[in-house]
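Read the single chain below, which is given as structure tokens and is the form predicted on its own.
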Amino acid sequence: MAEQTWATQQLLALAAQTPQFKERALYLALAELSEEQQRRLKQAQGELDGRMWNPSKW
């Protein structure tokens, strides 16, 4: 997750430095995609933990 956080920060920094609208929009969209991937990975890990600790399966 640290790599994705770093990538998101780099994309936001690039977006802030870029004067062209199309490039800025691309960087911001990629940063949003990276954050969405982080959120989905966290949800999937939580679901996996929940399924593993299901008392009815013991």
Contents of the next structure:
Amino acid sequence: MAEQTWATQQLLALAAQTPQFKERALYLALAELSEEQQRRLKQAQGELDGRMWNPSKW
Amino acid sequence: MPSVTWHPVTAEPLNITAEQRLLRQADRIILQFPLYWYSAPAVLKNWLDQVLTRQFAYPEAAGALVGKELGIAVSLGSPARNFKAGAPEHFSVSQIMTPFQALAHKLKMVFLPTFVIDQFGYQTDAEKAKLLINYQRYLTQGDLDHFEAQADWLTTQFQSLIAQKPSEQKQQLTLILEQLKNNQADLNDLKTNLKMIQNMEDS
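Cool, the form predicted on its own is there; where's the form predicted together with the partner chain?
To see the whole picture, the full complex is given below, headed by that same chain.
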């Protein structure tokens, strides 16, 4: 599994130490958002590199 | 949630004008019920029959609901995976909700994808947490299908939470918030660049 970012780690730590369900639920959802952002950033960066390296357009 | 009105429908006699006023105030109307014999419980059906008068609801009359969103939050007595062709229940939840979709269509409302709750009693704490957030999003998030709208919704919620925190915690939480917002801005930049390249490739 990919390495978790700083924000994800912080949010998961906050979730683990928060007894209130609603607040904990928000931290968990934000941690998931953070991971999904990283996944999409990596994908989009990869696609951008791939499209820029396009010999048929040289 | 401050922008949400929770209104239980009971078997008590109805004040139709008051019920209609509540509907007029709402942008998104969610009917929430347990599925009884593939439909809404009688009390909700009775409420719909009485409150949605022609004068009030028909687009060619007052058209009070035109342009508003209609959503259904339904809890199922059997697993959601059973609701499809070839599975034990044979029909999908979308098919079962067709009468509500027809209602929305008739009244020129926007019908939202149905929010399904199943096997609540078997859910783990993490699953319930996710369900809560998805339910809150269903009630108040602008565009339900878009990741960007979801990111905006979550960061806005986070911002209101931060506002209630003591200042020593505020700083830590604000750093996290900034990080999430920066990620989203970077993602949007990348998407814009990608779109530009795609357009160039197409031309």
